[in-house]
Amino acid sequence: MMTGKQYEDEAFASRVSQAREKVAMQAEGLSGAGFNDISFTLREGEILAITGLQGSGRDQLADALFGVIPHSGTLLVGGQPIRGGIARFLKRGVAMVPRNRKERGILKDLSIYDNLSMGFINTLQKGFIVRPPHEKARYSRQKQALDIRADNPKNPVSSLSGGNQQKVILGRWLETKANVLIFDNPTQGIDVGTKFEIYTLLLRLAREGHAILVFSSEFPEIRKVADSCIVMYKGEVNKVLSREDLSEDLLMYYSTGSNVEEKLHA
């Protein structure tokens, strides 16, 4: 009622997985601070959700998959092992829309232009000169593709709504030609209308062949976009649920470790 629009879940409920055969990212026995022995396979066109309660290791795993914190075990991107920091992950086509957008995503004192272009400048830019026509072209391309609503791209990115800031961050990484996209709480602090826009964008990106990881604690969000869901508990994978098995009851059952407690008291 506040937005003056109606949002339907039917398009999300009836959608078909776009997963392809080619593997984009694979983790085998991945361990680090806060998580242990994590394994999964993510294919191009697939949306894999990872969830868990606070302290489940979900946040730390998200950071490790983008090179923020170190890990042991094997992580493959495009079939090749990867280690190192964020710069190396970016050059291998891995990008992240982080949680806590204002703290970790935007540079609030810089312009919309600068925030959108910095991914390209740090990965694909040749030479030291930032050319305004190229910067304008990048912005125009993503403004149209993502429906970024901004009066003037020279304004500070902080002048935008939360949803449009999130779109700028996503546009930043799309300009790097990233194939693996990590979304960490992608609709945090965003109004309901823009949430549906983000969900629609996720499905579109999957259709285009991007491999997508969504870290989220919101069941409605997971249900709308995920092909399958890893449920974490105390730093480990407690259950992997297919889209057909996804329900709020099961998600909470495994997130709280009820199955583990039942075994201990059996």
Second form
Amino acid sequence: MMTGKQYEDEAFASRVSQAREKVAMQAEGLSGAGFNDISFTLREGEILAITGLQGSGRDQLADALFGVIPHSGTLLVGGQPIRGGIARFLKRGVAMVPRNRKERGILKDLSIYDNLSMGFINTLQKGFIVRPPHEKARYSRQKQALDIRADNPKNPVSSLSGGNQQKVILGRWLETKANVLIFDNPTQGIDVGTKFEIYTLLLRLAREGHAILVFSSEFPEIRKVADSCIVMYKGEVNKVLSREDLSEDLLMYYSTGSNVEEKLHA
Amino acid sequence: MPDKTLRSPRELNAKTILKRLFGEYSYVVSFILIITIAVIVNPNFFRWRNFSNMFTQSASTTGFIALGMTMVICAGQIDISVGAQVAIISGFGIEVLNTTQNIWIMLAFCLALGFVIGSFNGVLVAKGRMPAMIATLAVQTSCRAIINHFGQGGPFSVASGISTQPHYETFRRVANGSVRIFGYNLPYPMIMFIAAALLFGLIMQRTRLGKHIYAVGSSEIAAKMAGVNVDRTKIAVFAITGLLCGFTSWVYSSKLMAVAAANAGSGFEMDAIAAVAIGGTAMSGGRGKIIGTFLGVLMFKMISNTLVAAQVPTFLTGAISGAIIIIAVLLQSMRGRTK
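Can you switch from the form predicted on its own and show the form predicted together with its partner chain instead?
Time for the whole complex; same chain goes first.
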């Protein structure tokens, strides 16, 4: 049986940031229910992690960046300001692999084909008709790219293991030309081996030029993939740690707001 | 690395076949069962006339509505206003026919009114965030009250004074006419019902709307996160059901040529839901097929015809549809528990 320890840093330690010049997403003074005055710049090829404890506003920020809840302040996608709901965000190439896969990610009664094609159907598809051969082609493309292991793609998606369900949801967006990918707690309830596969996928997607945001509370995960990490505390950005500075102690220090509390008591 | 995701290739043993037969394809099993009983009770069952009558009766009552109800239930909703919709649309529709003497204007009117009432249901549920049961109950009561008021207790009849005019006979033929193909009489309602079932089957399986309906019924939040416009999908299913109520009203009025405001279309909602339930559609949404409902409608008709042949009092048929819903849904929930 393989454990996480064996993977630790072997493939990930040596990696260098793939960030390019072009800015994919930029937030300036972004506020909303549960978060306040958030600013960051996300470039193509960059992987930016955002962490924080329960109640730090992390979940709400993730939702706002995909148009699930409204925001105030400036949010630029590809240099243009964006407002409105999920449909607008999808149209501009922002996609999300949501947290709580079982409730918010998979469409449990639908087949693997339909789950994978749902992104395309809702964005690029012209006209009303869904053609099964096209669904099949999309599936086999992503099956190969993401190494989805499924017995029969006509089965409900809930027949797959957690990791493969997550790959189906990722594949859903890779079929839409999305270039800003938001992963909200992507490895929740996924076995160790598949977690490793997902990290490798994240790095590959960044290399291919996708701009990637990873919302996560797991240090080993952040350590493996992130170019830098925003630590949130009480709805605000408490600290931005670069890859070199990243350590579990510092992450805990800033996410519990110890620096703020110390100042208060000094 | 051990791979838990790959099961042994397609276990096709007797157990899995049985499981699928009683799970996914339960409507086939019930269909065969009910045909067997029907044939025993009524030896003339397979006579073409009996067979085509079954279609005509279904299509001029709850057949089309059950197709829309399948969409509504697959989207995780319910519509109990359909019977009252048929009453109000038929009543006013007949008035329109009497005034304009044109069956096509009447059809257009029926479809338009059905679309308006259905969309209203949809907007209450989607934008007003009302539970579908409450919203459609309120619409049901209102529709029935309005048509009772205009009917003043009496029926709406296609004016008999004009029975000498050509459109009277034309309209009567909508539900009672037939075409003769290869020596068989195919009643118009039978043709219309089969065509509608095919069309709706295609919509559910092969279009964006169909995929959205299953997605919304499966999980609203997951559908939303996948980019589905949940509100629009909900409004669409109710509006389509309204359209089908309008179409049904046209056929229904033609079948009866006079409808009584107080009891026209009464019980249609229960019959339609029962047909959907025995057709194997999950009452919780997300799963179900038009072919199941198609067979469900026929099964329902067979059951009531069989009961008539077995001389069960007609007033008890309501109890039968109640029992059918209870049995079908109980079976579904038992299946869900063993999973």
